[in-house]
Every structure is written in C-alpha cells, then in structure tokens.
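In structure tokens, one chain follows: the form predicted alone.
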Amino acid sequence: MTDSRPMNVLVVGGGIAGIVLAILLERDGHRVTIVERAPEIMPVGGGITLTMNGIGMLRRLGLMDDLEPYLHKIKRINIDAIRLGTLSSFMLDDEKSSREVYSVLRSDLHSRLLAHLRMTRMVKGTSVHLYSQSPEGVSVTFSDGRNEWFDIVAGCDGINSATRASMFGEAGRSFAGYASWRFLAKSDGVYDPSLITEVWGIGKRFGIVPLPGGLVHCFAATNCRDSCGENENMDVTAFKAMFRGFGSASDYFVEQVSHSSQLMYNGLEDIRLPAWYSGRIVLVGDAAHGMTPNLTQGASMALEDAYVLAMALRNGSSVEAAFSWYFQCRRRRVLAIQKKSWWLGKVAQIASPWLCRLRDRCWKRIPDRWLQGDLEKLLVETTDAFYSPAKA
C-alpha cells in the first residue's frame, strides 16, 4: 500500500474524470473532496459516444447495469463524402462485445456517475489558488482564501486545466489546425437512430450522433489559424451558410440553430507532456493528455485513467512509485491512441480539392474490414497489457 491510513485526496474538477477516480478512492477507503469552480457541477456539452473500450470500463466498475437505461445503442458508423457518397461502414450490430458503442447524454452519464458517490465532499463555485508541495503531502490554498492539507492532489480539470498550468506553465499545447462546433438538435424521425454519420468536405466536414430521446449530437468543424481568432463568435448565420450541403438530414439540423447559446465551440488541441505527474500531484484525463476528438476517445480514456490510477495507489509502495506506475502503463497506449486520432484529423480536413477528390478515392478503395480491424485492435485487443502491473 502506499500508505497504512486511509489518504486525503483533492481531486480538481467535478467532471467524468474526477467523478469514477472519486468513486474508486471512495470505495479503496480513502477521504475524498471534489472541488468545482462552478456554482454548480453541471455536464457541458451534449452528447458522449462510448466505444467499446469505454463500455468494457464501465462493466469492469460495476456501473454499466445502472447506465444501460440511458445508454443508446450505435449499430453502424459511416463516413461519407459530399461527392462520392459512403466511403466506409462499420457494422456494429453483430454478437461481438468487442463491437458495442453507445451513445449517451453528458447530463446522463454525469449524474448516474454522481449518485454513486456516498462520502465524497463536495466543494462548488471554488477554484485553487496555490500549492505548495513538500515530501509530506500538498498545501492547498483556495479561492476563497481557506487552506487544506491533502496527502495526494489529482488533476481532473480538463483541456485547460490550471492544474497543468500550475505544473507545466504552457508547455505540451499543440494547436490541431481546426475548430469544432457542437449542438444538440431533434431527429424528427429524418434520421436512422442506429447511425453514426460523418460527411467529409474540403477543409471543414459534419458529423452526426443520434442520441436517446429523438435527439442527436452534431458536430461540425473547419480549419482555422489559432484555437479561436475568427470563428470562436461566428454568428448563425455564417455557421449555417458554412455547413450546409453535407447532405439533407444535415442541413434540418443546422436549420435548427436559431442563436449563437446552441453552439458549443471549441479550438482543438493536443496534450502531450513528459509526465503526468509531478510531486504528490497528479493529471488524470484531458488534464493529462487531451486529444482531438477524432476517435471519440475523451470519455473511454478518462474511465481508463481513473482504474489504472486506483490500481497504482492501491498497489505501489509509495505515492511517487504509484503515480511512475500509473503513467508507465498508460502512456504508449494513450500516445498511440492520441496520434491515431490526430492522423485521422488531418486527413478529414484536407483543404485541397484535388487532394480531397484522391482522399475519397483511395479511402473508398480500402476494405471495411481493414479499417475496423485495425481501430479494434487499437482499442480493444491491446487494453489489458496497459491494466496489467506486469506491463508498468
């Protein structure tokens, strides 16, 4: 054990990340304080898609049986192209576990995570304002000028996480070349609920997400100069005329957005740092390693982050041995993943027409069952080597 008494643990950020780390240090006995810049701890954004690697978590932790209800079940994922139609198509709908991917409401996943914690302490519209670390264990001053002592810190705050900040200033940052909106719309019954759609475009594409409820999740991105500059207040107008002609079901939802609070935007970005750590406090999540969201990773990483890091602290003969061990075991995975999603990027926002009409071309000319081999294998054949203590 790392320790013979139950640990003080500060966990930075009340999202998923946060929250299941929350739940597993409760469970293993330690006292844990969540605390949450804002007033309330509430889910941004619409909706998750969970691949099979994220809902083999969830089973793992024992919390799928109570999530299934709210979970959407995904049975194909297309990606097309304006001119040349279906350019690949994965089955989902087989009897192989390997394949499950669901769709979920952020709203729902985040509060059936939250009604799994039992002694947690909760601290809301509060923020840290200092560390100060010793051999011992981290000093905490927060905004509201109390001070706490806490054996470990977790960093779970996400993308633009302060406690990175705090550790690494800006270093890591890497600006992906495009920007995304997000918004939720009504199917209408215009859509196949079982279908993931993307639809490639010359330097910008859209993507749907059918969700539970008659709703799905759209995404939509463009190339740009910087993580927010000209797009970040786009007004509705220019969005609509920039994404429509991905297709009819496409244009109903973007005729939807009647005003700019519909549209999450987001620069996308890459974080990759030397460690994961530093002292007695630690990333987990975004914080530690956020990725474009290419293969729909943010979640099902988060999930993996939380276990191995519980293991670690469960298992290693001191806190610094744990957290070398937390991040030896995830890091070729995380990068592998993360470099995957960045390759797939580029080539969805190729901004060449003719680049564009031989990307369709050749893509269109690789087997479906190459493509879904090989994601699998990325996300499901290589899990357990990266759980494993064997591997750290």
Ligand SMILES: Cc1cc2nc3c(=O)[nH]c(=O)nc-3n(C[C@H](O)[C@H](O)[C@H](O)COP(=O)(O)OP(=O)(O)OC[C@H]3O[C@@H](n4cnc5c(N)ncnc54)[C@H](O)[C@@H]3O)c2cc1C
Contents of the next structure:
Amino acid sequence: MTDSRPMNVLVVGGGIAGIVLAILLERDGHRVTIVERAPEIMPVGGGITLTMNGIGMLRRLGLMDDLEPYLHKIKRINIDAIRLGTLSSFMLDDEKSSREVYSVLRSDLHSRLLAHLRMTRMVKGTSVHLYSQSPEGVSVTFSDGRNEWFDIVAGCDGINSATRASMFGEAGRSFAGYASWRFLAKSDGVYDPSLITEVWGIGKRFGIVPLPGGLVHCFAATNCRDSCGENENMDVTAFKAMFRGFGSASDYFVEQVSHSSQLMYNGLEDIRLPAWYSGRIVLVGDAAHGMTPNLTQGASMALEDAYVLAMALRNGSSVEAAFSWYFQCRRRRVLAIQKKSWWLGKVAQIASPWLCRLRDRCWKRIPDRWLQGDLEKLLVETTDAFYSPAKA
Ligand SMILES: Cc1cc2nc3c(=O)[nH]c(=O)nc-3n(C[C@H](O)[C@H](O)[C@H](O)COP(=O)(O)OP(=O)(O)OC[C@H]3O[C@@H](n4cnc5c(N)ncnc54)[C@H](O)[C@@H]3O)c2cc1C
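Return the form predicted in complex with this ligand of this protein as a structure block, the form predicted alone having already been given.
Now the full complex is given, and it begins with the chain already shown.
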C-alpha cells in the first residue's frame, strides 16, 4: 500500500476464512482482532474434504506441515447409482501432486490453523451490532455495547453473514432446492478407507467420506421446498427410513445414528453478489459467495480469498483499489465453480424416476477421463500469475 502504516483490522468470524486472513494480515504487520459469535471456536460439521487447490494453497501459505499428520489421503472418488452401480470413478492415486485430495476432521483443521495465530486479539462470544462507515474507517458497535474504530472490516461470518446482510440485505441468495444432514460414524472396517462414494437415488443421495482414526463422515441430501422447513427437525426414525437402501455400508452407518443431536442439518444455497465490498467493509469466504457443497470447494475458496485479499492489501494503492482488485481477481473463478457445483447438484437430485434412469445410463457412458479432466481444469492449483486482475 502507498500508505504502508499497519492497519487496525476487524475480522468478523473465526471460521476458516477468518483465521487464515488473520494469519496473513498479522504476518504483514497489521493489528488484527477476530470477533467470534460462539463462546468457543467450534468447527461445525465433522469432516471436510480438501481438494488439490486448497491443499496447494495451504502449502503456499506455509500452513501444511503441521496439518499433514491430521490429513487422510483419498485415492478414489466414485459416483454410484442405486440401481446401476458405479457410474464414474476418479482415480487420484497416481502420484500426480495436482490430484491430491485429503479429508480431515474440521476440529483438527481449525486447531492447526489457530495455532498459527501469534498476535491476533480474539474476542469470543461477541458479534457486531452496528457498523458506521466514513471514508477513513469503520466505527463498530459490538453486541456487548463496546464501540471501537477500525481501518477496515472483513466479514468472514459464513453463509448467513450478518455483515453481508448489513451491506446487501438478502440479495443474491438462492436456495438450491435440497437440504443435507451430516454425521460422523465409526467405519468398523466395513468401508474402503481410501474411497469417497456418493450414491445417487431418486431426489436424494448419500455420501461417505473416510476420515482419520477409523471414522467416516456421511452426508445425506433430499429435495425440499425451502431451506429450513419440514426437514430441519426430522426425527431419527424418519431419517433412517429415508436413507436406508443406499448400499450395505450406508445402511451400517445410518444405523449408528441414535439421536437427532448427531445430525447436522443445512438447507443448501448459493450467494451471488454484484460486489464483495462496500467502502471499507469487505466479504470473504462463504459470506461473499456461499456455494452448494457438491464440489467440496467452500474451504478451498475461503483459503484462496484470504490469500488474494492479503496480497491486494499489500500491493494496492488504497483500500478501495485493493478491495476492487480482490473482487476482480476472484469473482470469475468463484462463479465458474458455483455454477458447476449448482449444476452437479441439480443432476444428482433429479426426482423423476424415468429421468433418473436416463441420467444414470447416460452418465455411465461418459468416459471417466472426460469428467476428471473437466474437474481438474477447474480445481487445479493456481499459480501466482493467475492471481492478477488482468486475468479477472
Ligand atoms: C453440507 C456441507 C458440506 C460441506 N463440505 C465441504 C467440504 O467437504 N469441503 C469444503 O471445502 N467445503 C465444504 N463445505 C463448505 C465449507 O464448510 C465452507 O465453505 C467453509 O466452512 C467456509 O468457511 P468460512 O470461514 O467462510 O465460514 P464458516 O466456516 O461458516 O465460519 C464462519 C464463522 O463466523 C462465525 N459467525 C457467524 N456469524 C457471526 C457474527 N454475526 N459475528 C461473529 N461471528 C460470527 C461463525 O460462528 C463461524 O465461526 C460444506 C458445506 C456444507 C453446508
């Protein structure tokens, strides 16, 4: 920045985006405060899959070494159909680093990332009540009544971001038409620990992701009318009835659900905004561009965002130029991934039995290398040259 004095930065939200952004900004000498609504930083959702671009970014940022022991290598990803068996199989185990895919417990990912924070002030159990901007900075009133002044604010407060709502209201939100439950189960040796499987049914699907420590992370999705309607408080018996019959391993894991508190529910949606900043407030990660999880890209996109935003603040001639550069640089890539993920979700959730039969037969005929090549082009680790506004 031409004015290179350290800035006083507020990061709202201590998820993946917020923690990594804080790490990068404190490395650049800025004074960073993270304000997190939860009384403790609680990673939500059991396990997470990290693809090659996210892994590449963790390496680039020097965050990989102590995370490595907590990662679980995935060697193959299958898409199956209940009636036709395996439709596609993506091999990842050919020593090509560009195909690295790992699963990790969210709790391990968070604690390893948090361990990299040195100077950041962490304020837990608090959220932001009010922002009031001027061209010089942002006056922030917290939920505990305190008022502080910051040079910039980064809204990293997730898909239901209050920061985003304060800037754009409910604009840009689209419900995907389906919702999901996630839960952890014990593998007990009944499932291949190197394989991710997603099984497509009729208007619903079931997925299994192996995790370290003999655990599996399961996800189950079904079509529904709205994001937090009839399914949010589904009882365990109804859940089990809905997701029985996706294969013997799935049945084994579904049977391990004994209480609804084991299930984590999400109505799935996409956020597409005309801008990710307004004045001195900028959005990062899900707050900027929440997406459906079909390509497992949310965490990787949050990492890439944090990297580009920190770089933009380092090199921009002003805060406004940096935010604009960040948005220009990121929006096209993020939109391409959002669109592909949305489309894949629609295909996976087809509800008409005859269309499902057609889908399964057609999909089975597509050579695996086509689908794999298409995905790799999108998810390949990006280079420094990619992160330039000229590319945007
Ligand atoms: C079903 C499902 C499966 C997924 N699977 C994958 C996967 O396999 N791989 C992958 O890469 N991504 C996956 N994702 C997406 C991934 O979880 C998110 O993209 C990622 O967590 C985004 O990180 P974030 O930091 O932007 O937001 P979050 O992780 O949501 O963090 C936001 C933080 O902000 C805090 N917060 C919220 N509101 C406030 C407030 N008002 N004030 C202060 N703090 C606040 C929250 O408590 C939280 O700590 C999945 C998502 C879903 C729904």
